[in-house]
Each structure stands twice: as structure tokens, then as C-alpha cells.
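This document opens with one chain alone, in C-alpha cells, the form predicted on its own.
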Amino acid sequence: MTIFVIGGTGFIGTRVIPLLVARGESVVCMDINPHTANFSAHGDKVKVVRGDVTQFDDVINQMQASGADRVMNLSYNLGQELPPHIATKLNIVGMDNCFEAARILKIKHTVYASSLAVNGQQKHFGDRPVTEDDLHRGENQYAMHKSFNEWQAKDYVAKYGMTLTGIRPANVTGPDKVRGSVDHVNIVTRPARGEAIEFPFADAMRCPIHVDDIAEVFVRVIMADKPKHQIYSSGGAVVSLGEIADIVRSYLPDAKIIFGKQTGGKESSGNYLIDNSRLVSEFGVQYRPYRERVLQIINAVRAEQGLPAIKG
């Protein structure tokens, strides 16, 4: 079996796409900048070609050649800094490109990449874990965008039948993140470097999982052929950047970790608190424990550096 995968050389991408060849499936990768991640390693079973998600032409020529009959859509923009129309044309215009080459040509499977964005602050729910159900809270460029992927898959599916799975992935960490929200991220890299780094709060929280994790689920959720939901949160670790940081020093005992105030960033959090179950039962997805990742982390900075591993 053959697997489209949009945005296939990014951070999620070059994760997933070894995962899909381990269970001995072939993979083309559609990427605007298909020589940033090398897959040489696997031979033919992994193609990579340009193609630009917001033109409807590379999307549906590209996927057609690939004689798919499943498809993954990576590619978006993570934070707010794009101007308004051309973020629009990523995640919105790109994203149906993607819905509908996958209807003209009968895409058995399309799986696509929504956000814990779209529930916005905890605050909204009190302190009880958000449900896939919940009503969207969120309000920045990027929530509102991937509801209306969300909302667009439903549209989809309603009026034609296509089976499109969305996953709202938590906060990835990994020590490669450069993009969206990466205090989880840099308050484990930097001082894995040897650099000072400073956060407002200490009380402010985060649902970390790792980049191999959210791999692991993409790849078992388009490996079913009709999922029993539309939408699958991934969960993660609930843990504060104070929390974080006391890891890291577990295992850096000199990492410069400043906060500005103990509390005051809790009530401003993003959605931390996440109910999993639907994607645990059906799937069996489990977690490497938190401290493990951050070691791993660590140690993958270390390595970069030429510095030895540390041992757990």
C-alpha cells in the first residue's frame, strides 16, 4: 500500500514517514521543500516530490501519480505570524486542496492534522479535562483555522461519505521544535546547551507529547481504514514549566532555569487538561513516561554538541 504524506519533511513528517516504512508500507512525500529531511535510507520505498499545498494543480497531480489510496496532510503553519492571506491560503485553502483531490480521486483514508488550539484556555472548562466534543474556545489565527478544518471534514463527510480523521495533537515537543509553542521545548534545550533561560511564571501549563509519540498515533489512525470517530485528541503530560524545570535539573543539576513569578500564569494557560480515552481505547496508544522524553531530549541536544549521554 502507497501513502500520500503532505508536508512529509517537517518535524511530525520525518517521524512518521520511517514509521510507515517499518510496517512495510511505501510512502510519497508531497513537500514545498522536499530537500530539507533526507530518506535516503529507505530506499524506493520512500519518494519525495515538490508540490505546493495551496495550489490545487500540485495537490491533485502529485496525489493522483502516487497511486494512494491513503492520505496524511502535515503541512500548516504553527503560531500567528503570518500576515491574515497568506495564512489563510496554508491552512485553509491547503487544507481543502487536500479534501478535495482526496474526493475526486476516492481517497480510501485521509487523516489531517487539527490542534489542542482549538479548545482555547482551560479557564473555559474549569478543571475538568476537554472531550472532543466540547465547544471550540479558541480565538487566535491558528484555532480558528483548524476549526475550520474540523468543520470542513464534517462537511465532507456529510454530503460525500469520505472517511477524513482529524488529530488534535497536544503540545509536541521534541528537541528539533523551532515553531508554535516551544517554552516546553527550549526550557529543556537551552539549558541542555549550557544557556541561561528565563519564563514570567512558574505555575504555567502545558500538555507535552512527544514528537515519536504523535508519530505512533498518526501512523496507527491511518493505518485503519474507518476509524469509529471523526476526531481524536492526543492527550499528553500535564505538567508547569516549574514542574519542567525541576526534571531538568534532576539531570542538569547547574541549568539556569529563572522565573520571574512562582504563580500568576496558570489562569492564562492553554488547554491542558485532555480526555484521551477515545483515542486510547480504540487505538492502544500508551505514552513513554514524561521523564524519559525530557532525558532523551537532553541527551539528543548533548549529542549535537559531540557531548556524552546522560545516564537515567
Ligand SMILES: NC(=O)c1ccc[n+]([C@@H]2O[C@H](COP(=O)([O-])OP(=O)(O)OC[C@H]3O[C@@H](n4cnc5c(N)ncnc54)[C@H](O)[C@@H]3O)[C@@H](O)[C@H]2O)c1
Second form
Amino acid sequence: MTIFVIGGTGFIGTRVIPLLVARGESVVCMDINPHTANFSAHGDKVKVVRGDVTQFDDVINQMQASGADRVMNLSYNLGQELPPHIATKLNIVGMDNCFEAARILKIKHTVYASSLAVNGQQKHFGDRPVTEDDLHRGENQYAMHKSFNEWQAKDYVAKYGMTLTGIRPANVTGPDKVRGSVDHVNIVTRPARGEAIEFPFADAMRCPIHVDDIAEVFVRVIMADKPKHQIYSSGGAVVSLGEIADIVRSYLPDAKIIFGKQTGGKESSGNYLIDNSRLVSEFGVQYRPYRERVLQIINAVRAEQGLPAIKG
Ligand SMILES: NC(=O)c1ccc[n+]([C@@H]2O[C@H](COP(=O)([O-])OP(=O)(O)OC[C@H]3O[C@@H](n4cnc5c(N)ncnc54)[C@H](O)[C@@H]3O)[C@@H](O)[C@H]2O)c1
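Let's see the other form, the form predicted in complex with the ligand, since the form predicted on its own is already up.
Now the full complex is given, and it begins with the chain already shown.
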């Protein structure tokens, strides 16, 4: 089987594609930056083509040429820095191009990335886990675009009976994450490089999930013929920046992580209590302990620097 992955040379895609190949699938990856990843170890099981998701002709022509019967869209702008017109082209028109091409080509299953950002701040929900059925409370450009993507996927499903599944990753973390939320990354990678780092609040809450874990989620979901639901939240580890600092210091006792204040960040934290029981019960996912993932990130940085790995 062939899977057409749009935006596959990025942070998550470079973990998803090898997992698909390991399961015996072939991949055609379309990305506007085709050379930022190297899949040569996978021989002819992975083909990378250059294409722009904002151009419908690129999307439908490459999707058709791939002969794929499953599609995954990971292309997006992570952040708020793009002007509205450009962000809309990539996030809204790009996603629609993917859905519409999948409709025309009768793609069996299309999976796209949404985000926990649709939920907005945790304070809107009190101290309870947010489910996929809760009302969206996200307010920024990224959150609004993801909310619209989810609404539009529902519209395609209702009108054409397509199988379109959205995954809402939490705060995806890994040594090479540079776009989107990165404080939960830098708090590990900077001390691992011997650099000091400062944050305003120790009690700011996050919900990190390691990129290897979210890649496995995307793979399990895309391989399903007809998931029971249209949206799945990944969930992750519920942890404050102060607690991450303690984990980092347990491996790197000299880590210089400074907080301006111990409290005051929790109430303005994004959604961090997330009910992922849908995903767990249907797909049997289980994440590695977060502590272990922190060490994995530290050791990835140390390997880059030619330093020996720290033992867990
Ligand atoms: N990383 C996270 O923490 C996180 C959390 C929640 C949701 N997500 C979602 O997961 C998806 C993948 O995230 P990521 O971290 O891998 O992002 P990324 O920025 O690393 O990867 C996105 C890829 O899209 C490609 N791309 C950009 N514009 C394109 C265009 N016009 N045409 C074709 N390709 C284009 C980029 O070259 C890149 O390879 C995104 O939809 C993101 O919103 C990520």
C-alpha cells in the first residue's frame, strides 16, 4: 500500500515515514522543502517530490501520480508570525486542497493534524480533562485555523461520506523541535548544551508527548480503515516547567534553569489536562514514561556534541 504524506520532511513527518516503511508500506512524500530530510536509507520505499499544498494542481497531480489510497497532511504553519493572508493559504486553502483532492481521487482514508490548541486555555475547563466533544476555546490564529479544519473535515464527511480523521497532538517534544511551542524543548536541550535558560514561571503547565510517540499515533490511525471517531486527542504527560527542570537536574546536576517566579503561570497555561481515552481504547497506544523521553532528548544533544550518553 502507498501512503501520500504532505509535509513529510518536517519534525513529525520524518518520524512517521520510517514507521510506515517498517510496517511494509510505501510512501510518497510531497513537501515544499523536499531536501530537509534524507530518506535514502529506505531505498525505493520512500519517494520525495516537491510540491506546494497551497496549489491545488500540485496536490491533485502528485496525489494521483503516487497511486496512494491513504493520505496524511502534516503541512502547516506552526505559530502566529505569518500575515493572515499567507497563513490562510497554507492552513485553510492547503487543507482544503488536500480534502478536495482526496474526495476526487476517492482516497480511502485521510488523516490530518489538528492540535490541542483548539481547546485554548485550561482555565476555561477548570481542573478537568478536556474531551474531543468539548467546545473549542482557542483564540489565536493557529487555533482558529485548526478549528476551521476540523469543521470542514466534518462537512466533507457529512456531504460525501469520506473517511477523514483529525489528530490533536499535545505539546510534541523532541531534540530538533524548532517551530511552535518550544519552552518544553529548550528547558531540556539548552542545559544539555551547557547553556543557562530562564522562564517567567515554574508552575506553567505543559502536556508534552515525545515525537516518536505521536508518530506512532499517526501511523496507527492512518492504517485503520474506518476509525470510530473523526477526532482523537493524543494527550501526553501533565507536567510543570518546574517539574521538567527537576527531571533535567536529576540527569544534569549543574543545569542552570532559572525561574522568575514560582507561581503565577498555571492560570494562563494552555490546555494541559486532556482525556485521550478514545485513542487509548481504540488504538491501544501507550507512551514511554516522560522521564525516559527527557533523557532520550538529553542524550540526542550529547551525541551531537560527541559526548557519552548518560545512563538512565
Ligand atoms: N509539533 C507540535 O508540537 C505539534 C503540536 C500539535 C499539532 N501539530 C501539527 O502537526 C503537523 C506537523 O507538525 P510538525 O511539527 O511536523 O511541523 P513542521 O513545521 O516541522 O513540518 C511541516 C512541514 O510542512 C512543510 N510545508 C510548509 N509549507 C508547505 C507548503 N506550502 N506545501 C507543502 N509543504 C509545506 C514544511 O516544509 C515542513 O516539512 C502540523 O499540522 C502541526 O500544526 C504539531
